[in-house]
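A single chain comes next, written as C-alpha cells; it is the form predicted on its own.
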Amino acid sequence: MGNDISKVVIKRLPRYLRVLELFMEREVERVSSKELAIKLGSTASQVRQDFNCFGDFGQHGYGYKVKDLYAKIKEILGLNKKYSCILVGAGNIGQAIINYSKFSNIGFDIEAIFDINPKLVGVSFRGIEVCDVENLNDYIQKNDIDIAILCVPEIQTLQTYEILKNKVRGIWNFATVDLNPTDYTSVENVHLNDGLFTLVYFINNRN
C-alpha cells in the first residue's frame, strides 16, 4: 500500500475523520458513502473510490460501521501511535501549536522546546522550559524523535535543517522556506497565507 496511495486521496482522509467524529457524537451507528459526501462536499463514487485504496470497509446497500470507519483510517494514518515531538521557534506560530493541547490528546507529545531569543531561553510553556537551540544537535543525538515542528524565521531555516534532516522523522515546516524530504526524513511544508489568499481570489470571482 504505502508508496502506492495518491497523496491527494491521503490528505482527504483527515476530512473524513472529522465529519466521522460529528457523527460520533450525535451517535450515529451506520453511515453511508452518499451521507459522508454530503458531508464532505464530494461524491459517494470518490468516497468509495478513496476506501477502495485502502480495503473493502462497508458493505454494499448496508453502509459503513462510524467507529469501525473511525478507527480504520485512524489505524492508516498511524493515529493509533505515540510520537515525540519537539518544537524549534518558540515565537507567536510556535505558541499557539504548544498550546493546542488537543495534539498531547492525540498521541503528538512535545517534549522539548527550543529558541534563539535569550528572552525566551529559560520560560517555560506547558512545563516545558525553552531550551537555547544550541542545544538543538546534541539533543536529537540522544533522544529518539519522531517528529520536528519547526517555526522558525526565514534566515534560520536551512540551518536548523540541517541539523534536523535524516536524524528526525518527519519536519512539520512552518517556515517560509520550502524543504525537501530525505530517504528518512518526511516533510510537511504548511504555509499559513495559502487557504486566506486562495479564499481571497473565491471573493473576487464568484460569478
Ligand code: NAI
Second form
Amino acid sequence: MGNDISKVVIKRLPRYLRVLELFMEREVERVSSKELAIKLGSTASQVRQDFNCFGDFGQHGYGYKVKDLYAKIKEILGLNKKYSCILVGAGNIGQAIINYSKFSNIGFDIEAIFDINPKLVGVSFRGIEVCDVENLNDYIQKNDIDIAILCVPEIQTLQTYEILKNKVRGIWNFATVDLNPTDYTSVENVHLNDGLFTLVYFINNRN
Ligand code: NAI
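To complete the pair, please output the form predicted in complex with this ligand; the form predicted on its own was given just before.
Below is the whole assembly, all chains and molecules, this chain first.
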C-alpha cells in the first residue's frame, strides 16, 4: 500500500506523528482533522485527503482515534521494526548523532562506526569502537545493513557513496553534496542550513 502514497504525503507523515504524540501525552483519545490541521498549520481538508491515501480512518463527526492513527502511520513509515545502521565520519555531526540516544530507543541501532582519522580509530562512542574506514567495504558485504549515516567532508562524499551504494538499503546523507538514489539504495539528503536560511528570511520580512 505504501508504494501508492505520494512522496509529498509521506514527507508529511513524520509531522503527523509528532503532533499525535503530543495528543497522546495529554491522553486525548480522539482528534478531528481540524484540530490536527491547526497544530500543523494545514487545513482540515488537507489532513483528510492525506489520511484517505491509506484508508478511511476517520468517522464523520467523530474524528480519528489518536492511538490507532499513530500506530497506522508508524506502520506505513515502517517504524514498527528495527533498523541496523552504520555511521561513516565520526566528526562533529557524526558524534552528535551517535550521542543522541533517542535514535536507538526508536529502533535505529548504530552497529558500527567508521572514520579515516587514526586518532579516532579505536575510540569508543556509546560503547561502539570506531573502525578504520578501510574495513567499511568488507563490513557492509558481510553484514546486512539497512542505513548508512554519512557525515564525511564534502570532498570524501562521492568516494564513500561509491562504497555504500547498492550495498546498504538507505543513506541518510549529511554531507553537503546531494546524492542520488539507486534501484537498491534510497537516499535522504539532509541540509540543516535550509531551516536556518528560511528562519533568516522570516526574521528579515516580519511585516
Ligand atoms: P568533521 O570534519 O568534524 O567530521 C568529518 C569526519 O569524517 C572526520 O572525523 C574525518 O576524519 C572523517 N572522514 C574524512 N574522510 C573520511 C572517509 N573517507 N571515510 C570516513 N571518515 C572520513 O565535519 P562535520 O562538521 O562533522 O561535518 C561533516 C559533513 O557534514 C561535512 O560534509 C559538512 O560539510 C557537512 N555539514 C552538513 C550540514 C547539514 O546540514 N547537512 C551542516 C553542517 C555540516
